[in-house]
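Given as structure tokens, the chain that follows is alone and in the form predicted alone.
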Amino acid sequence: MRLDILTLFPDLFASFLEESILGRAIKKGLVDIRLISIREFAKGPHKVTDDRPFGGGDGMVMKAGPIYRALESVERERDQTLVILLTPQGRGFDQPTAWELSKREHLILICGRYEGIDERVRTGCVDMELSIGDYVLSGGELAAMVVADAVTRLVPGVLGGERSNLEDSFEDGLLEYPHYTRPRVFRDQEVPGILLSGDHEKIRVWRRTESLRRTLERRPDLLRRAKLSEEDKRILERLEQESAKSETGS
């Protein structure tokens, strides 16, 4: 998969690309991420990338030209290659997105900054637009990171484990079940006694039990979408009613 993000400070992304599970990507070769420098598309001697709005109003604006000329230096393929541009007005990003673009070859992230970008922009290039959350950031760098990691972890072969991905939070619509290491006991808090016993089963069915538990408790509102069997479905129905008697006391 190849990355083209195109951003006014590509060093932010310095550390990001060769620390952690996708720096290693990224030498092996699965994961290709280039930054392209907006500004070394301005024009004139001190390559201005931003304007005041036409209107009137507070802020600057990114100008369309440099980004059009930004964008028009990358190579890529009509069919293949995918513009999304980070803005809070864009689409949730989710797990479910997370999978669509881990299927395209490439993608062109845009990471605007300001008051925002020449709208102008967005309706003629723009192909999708993400936000990672209703809050303000300074800029789409950070949202890009965000996309960048959770879409290139998906990447076959990214992943040392085949099933690491599988058994993420919100994969299949549910928060993940707590994780224990050694030591056994650490402060008089002791790793539960289910998961020494050997047993594949019951391990299974409390990890089920506990991912459905913090779901109930945390973020009721996946349960509506999420695909629950029917062992879950009887789970969940038996964790309700101890939330209830635990709710009236008795």
Contents of the next structure:
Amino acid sequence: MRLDILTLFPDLFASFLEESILGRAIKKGLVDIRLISIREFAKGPHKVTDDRPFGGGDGMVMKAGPIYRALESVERERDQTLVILLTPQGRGFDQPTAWELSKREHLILICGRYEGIDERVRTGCVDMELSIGDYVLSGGELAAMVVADAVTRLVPGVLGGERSNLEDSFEDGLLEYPHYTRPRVFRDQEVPGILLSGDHEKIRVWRRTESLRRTLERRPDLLRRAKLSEEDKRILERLEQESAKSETGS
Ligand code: ADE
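Can you return the structure of this protein in the form predicted in complex with adenine (ADE) rather than the form predicted alone?
Next comes the full complex, and the chain you just saw is listed first.
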């Protein structure tokens, strides 16, 4: 997969691209990430990338010209290139969207800055707008890192022998069960006995139950869309009865 990131601050990405899973994926040649400095495509001796808004008002607006020229400098893969603008006004980025994007051969991410970006960038060259949450960041760079991380770890071969990404929270629409490692007792807190029992079937049911419990307690909204088996539905019914009982104190 190829990822081109258009930004005014390419240096922000340095350590992010070197570390961990993404760094290894780049070294293995599974992911090719290039940073394109929008400023290099600005004109004049001062390389100005923003200007005052037409109609007046506070703040500056990113100019369309440098972004268009930076985009035109990127070679495209026919039918496979998707141009994405990171903006709080975009569609909410989630795991299904990460899967959808991981199947593309080429993504171009545009990071906005300042108060805004000339509307003609949106209307003239953007295929999709993505938001990573209902809050406003100072720029799209952190959002681009979030998208790059979530998408590239789904590219075949990137996770290698590590835990399958199919077990992750959200893959089946549920939150993950709790994890433990050594020591068995840590500051008076014990690992649940079942995990030490060696009984794989009991462990599987315990993990599924805890996963359902967490989702019910923390994100009941996810249960409506989750893929639930008949066994899951029985477990959920029991969990709901348990919580109703504890609420009435009986
Ligand atoms: N740029 C600023 N805030 C953002 C957000 N929440 N998501 C994506 N891009 C952004």
